[in-house]
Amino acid sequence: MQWYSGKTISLPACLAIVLLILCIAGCHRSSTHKSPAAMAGKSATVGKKWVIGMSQCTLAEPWRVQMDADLKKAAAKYPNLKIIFKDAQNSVLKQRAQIAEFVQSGVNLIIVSPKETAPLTEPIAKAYKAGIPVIVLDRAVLGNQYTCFIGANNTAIGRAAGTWIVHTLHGKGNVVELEGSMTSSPGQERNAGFQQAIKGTQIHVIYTADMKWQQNIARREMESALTRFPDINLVYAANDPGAYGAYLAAKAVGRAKKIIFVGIDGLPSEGLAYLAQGYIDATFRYPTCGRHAIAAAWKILHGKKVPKHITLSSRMFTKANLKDGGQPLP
């Protein structure tokens, strides 16, 4: 054979310089035109519809109204994200029984917020270990059978309200607390904090009462206080709902003005709200986790690791300082 130098060059040389030209055309191909088992990988989540089963414990509380409304706005910015929302109705069975539901309809993520923390423990751990990513909201469970909980420091909130209600009341005084659901940990963790804080002081709580975060059963409990006890300085509850409706039982009687009254929350429209029309003097914000949630559930479920808890900050709002956004808390 011939080529173009004259030279003559052997059968098995030019076999090989073909083989070569080939091996190098193949080689850009592959570089430039990805096999549909690669380009299958690499689109298996684009454009994919994600189901998000959400556990709301009840929808009776605004505070829980407006987690689930910020859920909606955080999850309208991935038109590809649904969300399937249930309400327990504050029905310990019925939130069992809708995160069992959720595992059986194969949805991609679960978000619950807790009516109680025992009794959720065992059907959020059974989802986790059927492989499906479990996002906790505001109440923790038992153990760490789920992939993130998403929730503020209640002991630090509680604690912080204490040493405000301290500075107050200059170290004394009665006190009426009228506490969350104590078998939540939130009820249970804001009770340690303000309890921490007031421990070695003048500061006697002359009335303690469980609430269950309802407005109506706090003012009946302040009805109740009112009538056994002349001298009250001071409403520290649970939440803000709580703190209003023993105002308004306060007010029924004409002590309102006598009483400095403190909640925890902090919505726009529920606690600011109160601080604003002097019916509270104090609160304390827990945020609703329902960005955050999203947030953390979009990284989950393209594969991507998150904190086992995220902890959100807090603000003391008073009337001091309402207008300026609040104190962040320490």
Second form
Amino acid sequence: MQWYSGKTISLPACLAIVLLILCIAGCHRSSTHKSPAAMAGKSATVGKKWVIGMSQCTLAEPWRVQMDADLKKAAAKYPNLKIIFKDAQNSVLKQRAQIAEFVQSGVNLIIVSPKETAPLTEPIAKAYKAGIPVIVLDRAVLGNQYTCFIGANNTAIGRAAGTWIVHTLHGKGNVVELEGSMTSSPGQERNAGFQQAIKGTQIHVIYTADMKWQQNIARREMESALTRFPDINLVYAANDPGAYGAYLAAKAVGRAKKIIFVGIDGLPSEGLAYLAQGYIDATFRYPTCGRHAIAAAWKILHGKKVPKHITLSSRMFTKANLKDGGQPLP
Ligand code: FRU
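In place of the form predicted on its own, output the structure of the form predicted together with beta-D-fructofuranose.
Following is the full complex, with the preceding chain placed first.
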């Protein structure tokens, strides 16, 4: 047999070389059989690099910093997966532009946690129609022009919070409700679930304000509620920063001990720490979706189907069950 260098090689030697090459390839494949890549069908895409564009609506809140960290940690477990993170700094315009930029730069997949429902619907739909898979996290958009939505059931969380409040106040009392941004789906749904639970009881919502998920706005709103109402029994805030802001306002005028504070998110470093310190009385875990988003992204990138909606579970934490890791919602 003629080798390319001009040297000759015998047929048996040639067969031996072919066998050796096949053996090396086989060994390599079996050594990677347990990796997520292999489970998602790596053999078809060996060597391919995947780029995910991630647009986070703000990094000014600990829950979102945790979401990005969870995405990063999960992505590190997959080979050749790179995430480009962008922070929209609470600006709808900036976030719309970021999605358009991801489309232009030709990323393989977009993950977005939208600031608001309506304004982000169009750019997400455009990306999706352009053939780029889009995973929407936590805050929903309108219609169905996206690949997959991942989040928890905010109506169920609001309802569970309302049920706990009715039970704790024995069916009557004065409540301040500090809503999350009412232009976002979690804000609307946490309010709706809570309203369902208190319907027909003697719980009166004496003051309502949209604190836009922000501790400083919650604090300011609570300051006005405190000056207007001498008898406040409980504050229901749509997130833990809101509950803590309200607590700080009440503490500043010596009224915190007489008021019960309820929040949502239940991050170990935030809500659960407030609970342990006795600043707030209950919180509900709102999962960051990071790990689930990357698992879904990997499947989508490998041509596998994922459900249109992935609903994650939540847990309730009170002083009584904190040590036991809270309890699942009914
Ligand atoms: C962070 C946050 C969380 C809340 C979520 C709702 O921006 O406000 O506290 O649970 O967004 O989308």
